[in-house]
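Below you'll find only one chain, the form predicted alone, shown as structure tokens.
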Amino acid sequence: MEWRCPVCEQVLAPVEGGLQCVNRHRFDRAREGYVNLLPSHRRHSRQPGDSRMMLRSRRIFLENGYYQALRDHLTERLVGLAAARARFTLLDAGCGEGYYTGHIAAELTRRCADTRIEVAGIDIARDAARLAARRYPGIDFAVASSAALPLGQGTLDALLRVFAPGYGDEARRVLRAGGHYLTVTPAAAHLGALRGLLYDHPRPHEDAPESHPGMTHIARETLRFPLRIIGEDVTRLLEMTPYYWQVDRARQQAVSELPELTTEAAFHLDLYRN
């Protein structure tokens, strides 16, 4: 990926043990191999994003299996956009640990064989990064805030949010143009059972489509299975969630102590066109 250096904009570099730019501002590779191109003046606290505890009870829990259908769907969407180019450059925004990036980046590269495939990924958690970065090495992660993509205008064929906080100026800002944005957010019924043990009037999730004006809402999905989740990971869809933080002690041990829960998952594949 060719990324922009953040805080003058031109291009990146490789040099040795990390990224230069013309006026030499300089960003080191980390061991694990991602680099951190978020500038101070952009964080608004000192360990932004999801905390190492999400990070990890999330990566159980999708290595699990239970979103396994958003993740396949997500693929094909994605190989249908790729095939038949010479070229498809793909950022995952808000991409956590990697879970979507890396299976997506393996399906575009194996089935899309006469397609130059190039995927990124960036989280403004540092923590995510280096997870991502050691389980994925052939993918280029960053630290960076999607309110500020390191990346030049017109650089990317498709940009991929999913659960992520998006910026639709920024999405069209770095998408080329008939370039595509995937967004995955929650239905109304998304994990309904789980939130009414949470909350004693819980409020179903937005289920218009979000307005990026500018870019064109070309077609809506929405993917709908049940979910019988068993034992620690009830704790941890908890904890990845932002309910875990939300709600009073007692209730999240109530919920952790469950044996199991059985409920819906329910999300909305909205695709725009730039």
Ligand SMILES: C[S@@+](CC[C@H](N)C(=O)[O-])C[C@H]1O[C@@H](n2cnc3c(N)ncnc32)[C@H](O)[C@@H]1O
The other form holds:
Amino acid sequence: MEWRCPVCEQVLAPVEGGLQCVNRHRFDRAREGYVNLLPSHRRHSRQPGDSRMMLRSRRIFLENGYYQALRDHLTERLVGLAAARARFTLLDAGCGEGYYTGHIAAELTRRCADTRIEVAGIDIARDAARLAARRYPGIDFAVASSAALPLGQGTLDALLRVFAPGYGDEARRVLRAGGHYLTVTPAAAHLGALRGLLYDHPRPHEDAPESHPGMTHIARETLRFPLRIIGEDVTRLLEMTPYYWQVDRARQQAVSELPELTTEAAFHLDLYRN
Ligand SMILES: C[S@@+](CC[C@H](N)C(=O)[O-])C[C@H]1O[C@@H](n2cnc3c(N)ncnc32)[C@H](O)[C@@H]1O
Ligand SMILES: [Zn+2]
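What would the structure be for the form predicted in complex with this ligand, rather than the form predicted alone?
Everything in the complex follows now, all chains and molecules, and the chain you saw is the first one.
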């Protein structure tokens, strides 16, 4: 990926041990292979983004296959967008520990042999970039914020955002004209039975598609499937969601002790064209 300098917005070129712009702003490459492009004024806390515990729990939960249907569906949509193009550049914004990024990159490369595929991921949490880079060494990962992407204007063919905060203006800036913004958000029914156990008055998720001025909403798909969550994965699911911070410990404890939990996954996939 052609990263831009977060200080002066010039192109970053590879130099020994990292990246540097013409104005000599330099960013070291970490041992795991990612670069930290988050300027300190964008770091609103000492450790922004998801904590190591959340990332670790999410990694195991996802690797146990609970959201595989979502991953495969996203892959199909992105293969569809990449096919027949000479070049396809994709960024996964708020990529977490890289579960979707890694699989999608591998499948795009395998299935779109005539397309020059470039996939990268950014996340505001350094532990996310670290875990992702270690596991998926062929992909560029950077620490950065979706609110100020370290990319030039009109440089992406597609921007993916799965359960992560979005900034439509910034998406619009980095996408080329005709490029696609693919978002995944929880549908109203998502994890309904789990929320019923955790809250007295569970509020359904917001269901309306976001509006992104300047982009056209071209498709919505809703993916729903039953989830039977076994053993410690119930605790992992709690730990990877905001419920962990919102709900009192006694209720969490009761849910964590369930030998299994049956609930439902429900996602909206929204596709916008720039
Ligand atoms: C619910 S997780 C989803 C991670 C991944 N997309 C997945 O579905 O497995 C949300 C992610 O967004 C990251 N995040 C939060 N605010 C962000 C921002 N402003 N820019 C980039 N990433 C952000 C968090 O660190 C976290 O990894
Ligand atoms: Zn610079």
